[in-house]
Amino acid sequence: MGSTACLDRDATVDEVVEVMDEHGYAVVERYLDADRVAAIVADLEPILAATPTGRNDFEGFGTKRIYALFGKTRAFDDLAVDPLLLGVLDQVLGHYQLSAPTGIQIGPGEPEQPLHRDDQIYPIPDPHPELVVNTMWAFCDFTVDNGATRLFPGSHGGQPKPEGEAIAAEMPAGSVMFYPGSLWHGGGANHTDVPRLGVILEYVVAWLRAQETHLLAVPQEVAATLPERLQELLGYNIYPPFVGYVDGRHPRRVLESRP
């Protein structure tokens, strides 16, 4: 992968947004230290052990996907509200919420995932402002051989399916890649005998429906214990002036009124 889209862990919000605007993606290398990576991997191991492999070509028959992530682990609570991440989202999306946070373990022998755009699920004509921003967090070294995300640089902004060869978003463990929902990409093939583990924290503008229904995926008794900002990102939010209210009030009041 070209180094022009790679930044160091001290990158600013403006730098990430500038690189993402130019190339369609931006990688902040080694944003998490090795101890944090190891702790998250250890936390996910028992969840992965109980997670089935995919049901179709898109999910990947040899790939495990941890859905309802915030209902199963607390390992990503702080990352979901990380200041660098929220700063990028503030600039690109404005008002937003979590859409499809998912752990993805690509198993040995898994072929390439079909190319797609994350914003294709919304029937909104191109071109349009960015609706989705995704982050891919690497919990092992992402390489060409083990299934690093394939992407087409510059294919964002509502373009038709690109031609030519995709590149592999290679990055060391602990790195995070930012990319908009309009970028053409897909999971890579794993030609090794070791799974490739990554986690996506995907966000969507708050006036669109999130891919996953977090109000059901995360039990209310769990949501009530979470920081206020994370509650908002999980759907207990209002898109100004009043989209998302419950009985005429902010949905967070539902959590506050629990016994």
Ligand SMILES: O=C(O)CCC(=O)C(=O)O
Second form
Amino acid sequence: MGSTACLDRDATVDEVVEVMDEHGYAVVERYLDADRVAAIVADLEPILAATPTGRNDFEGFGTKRIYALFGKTRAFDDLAVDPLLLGVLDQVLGHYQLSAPTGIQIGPGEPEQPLHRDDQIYPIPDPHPELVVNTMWAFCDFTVDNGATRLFPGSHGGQPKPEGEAIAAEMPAGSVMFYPGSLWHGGGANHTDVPRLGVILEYVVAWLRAQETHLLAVPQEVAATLPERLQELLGYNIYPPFVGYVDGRHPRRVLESRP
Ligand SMILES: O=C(O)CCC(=O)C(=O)O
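Could the form predicted in complex with the named molecule be given as well, to go with the form predicted on its own?
Complete assembly follows, chain above in first position.
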């Protein structure tokens, strides 16, 4: 991949926002060190072993997707509230929540995922302000051969699906790629005999429905033990002044009043 959209791990919020705005994506290379990558991979292995392959072209018949991620592992609690990530979300989305936190292991032989925009599930006419920001965390080297995410640089902002060849967002393990929900992209084909493992932490503005219903996906007794900001991102929050209340009160009170 060209280096124009790549940043070092000491990148600032402003740099990530500027590069994402210009190119439609920004890769912060090796944001996680090798030990952290290895620890997360080890944590995900038993979960992946119990995860079925996909049911359609979009999920991929040879691809495993870990849904209900925050109900299954604590490995992403700090990454979901990472200061660089939240700083970018503050600037681009304002009020937001987690939408679709998903582990994606593209199996050998998997063909390309259909190209799509992550915000096209919402029936809101183009152009519109960004509604979704996604981050793809690489837990192996992402290469053109093993299914690195394909994308069309500059295709964000409400444009029709581009013609021609997408590029492969190659990045070393530990890197994180930021991209807005309006960017045309899709998983790549895996031509190797080794799975490609990535995790998306996707966020959506707080006034739209999140893709996954975290309030049901993460057991309440687990949610009650999590840091407050993560609880908020999992839906224990309101969009001001009062979208999302429970019995007229902030949803956090439900966790606080547990026996
Ligand atoms: O796995 C990838 O590289 C991208 C997956 C994706 O875009 C999706 O499932 O929405």
